[in-house]
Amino acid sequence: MHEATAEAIFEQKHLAVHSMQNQVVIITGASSGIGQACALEYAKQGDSIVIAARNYDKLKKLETALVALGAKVLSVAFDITLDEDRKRLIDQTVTKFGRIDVLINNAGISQRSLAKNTLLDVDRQLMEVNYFGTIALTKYALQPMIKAQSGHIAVISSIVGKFGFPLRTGYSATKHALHGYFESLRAELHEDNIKVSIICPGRIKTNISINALTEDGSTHSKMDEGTEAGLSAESCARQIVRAISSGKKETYIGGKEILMIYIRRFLPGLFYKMILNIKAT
């Protein structure tokens, strides 16, 4: 009996490991930062990877590194605000690999400006990239996933999708919107065997602050102190891949700033006092 049980457990573990291999994974915003690091993590475990971003030269450089790790790769020049690009990304993936197992909605842009000074067009741009572009791409990806009755959608949100933060009004609003949409979507897709994971990074050492929009739509072009001291993109990516593989519905990744989520939830009075003293960078 003991031997049979041990053998059954071994077989279950073997099947679980096998099922995590040879996935077809789409990653948007893959030319740098978290997206690039996630692509490298998936390549290490033998998956087929579709990398998409606006900078095609950076994608091709990443493709070389992924192929060297043994991955099958498709690089797609992609602007998330263009519907033809969103449709083409999904069509080319299905044409090349026949299916989509995981979609990681990582493309996005941040903000560094006070609301009173920020042009409405900047708020609209943030929403167009982070929210509308993301859900529009997801709608295209759902078609083959629902047909296959299988798939996993992950969206890279932020801890400011859980609470507001100075100089991030528009950005925080887009992330709050993503939470509402994808939590609702998760419930709708349960019967189709499609999972949804919301990933909430804190301070991660990437170019997010450098590329962030300012009040007039120009780029911030500075590395924030908090971002500079943040968790590495590689460590973040490892945690993202584990969270997706284990089917987690929501995951928080970062340093001590993650505590703010729990303070906001359980000690709101303290949170409101603390947020006024946080250096808004």
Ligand SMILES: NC(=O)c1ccc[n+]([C@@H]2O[C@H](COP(=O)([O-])OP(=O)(O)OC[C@H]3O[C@@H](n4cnc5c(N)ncnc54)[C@H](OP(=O)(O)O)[C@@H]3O)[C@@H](O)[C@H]2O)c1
Given for the second form:
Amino acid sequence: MHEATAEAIFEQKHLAVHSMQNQVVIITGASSGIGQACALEYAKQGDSIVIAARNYDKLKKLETALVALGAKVLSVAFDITLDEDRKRLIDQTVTKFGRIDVLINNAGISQRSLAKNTLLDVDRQLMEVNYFGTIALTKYALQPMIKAQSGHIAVISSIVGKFGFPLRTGYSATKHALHGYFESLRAELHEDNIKVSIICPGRIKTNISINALTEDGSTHSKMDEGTEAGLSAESCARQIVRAISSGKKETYIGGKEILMIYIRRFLPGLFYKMILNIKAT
Ligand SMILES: NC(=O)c1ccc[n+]([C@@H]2O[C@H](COP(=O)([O-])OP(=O)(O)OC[C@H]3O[C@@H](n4cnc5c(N)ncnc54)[C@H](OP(=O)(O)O)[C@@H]3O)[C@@H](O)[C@H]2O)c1
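So the form predicted alone is up there; where is the form predicted together with the ligand?
Zooming out: every chain and molecule, the one shown earlier first.
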């Protein structure tokens, strides 16, 4: 009886340690901004990290920094719109580390253009990257997670996944779609012990506006004032890592812009007036 209790305590402690560190974490869009900052946070915790994005040179530079922090790292050149890349990312992770504890679906692109001027191809491109790429990669990651009966899938949405915003029609639609998909998925995966966290950042100081698509698909190439004044990627990453480790289902991260979510939910009439007076950039 006494021995059985000691064994149970050991197992609980082992599980707690396993959940705090030595996790295998995949981060998409790790070459920049929020994804890069998340990789550094996980490295500080002693986790094994798989970093993926198109820009392999940036990944290799990040890899050096992560290894210096003591992390085991796999860098994977990966375009989320390509099925062979999505499959390869999951296969290489399982081959190197044997399992996937956390998948952070972070890769994404934003938009800066009026709907009336935006080519449908641009709306499709936003959907391909932010929505279809994300759910297709998640389907591959689910196979080893379901087999292991454990795992955690996080998706980086946005506050504009909770309400609409001018100049972001296509982008906001991709993020709303993620909420529908991942909230439904959470309910399906409960029995398999796989958690789902939806993270909604507000304004975070990254290259998001520089890389955003304009009406013809060219990049905006400008740092917006709002983005410049946003929360640091490091602070955002710390809050993301905390939200995931505490199993939060939905989290909002940012400054006073987060209030818009609550105004939209509880005072929709006020929200509809306010949104007309916002000078969108
Ligand atoms: N910054 C904000 O204010 C803010 C607010 C709300 C939500 N978010 C969300 O946060 C996430 C990260 O954005 P960020 O702010 O860190 O912007 P960022 O600095 O522009 O980083 C975007 C990342 O996505 C990757 N990416 C883009 N297209 C890709 C593709 N086809 N295949 C693979 N990777 C791709 C980029 O890597 P490569 O170019 O090397 O492929 C880069 O690493 C996005 O989902 C964004 O929507 C950001």
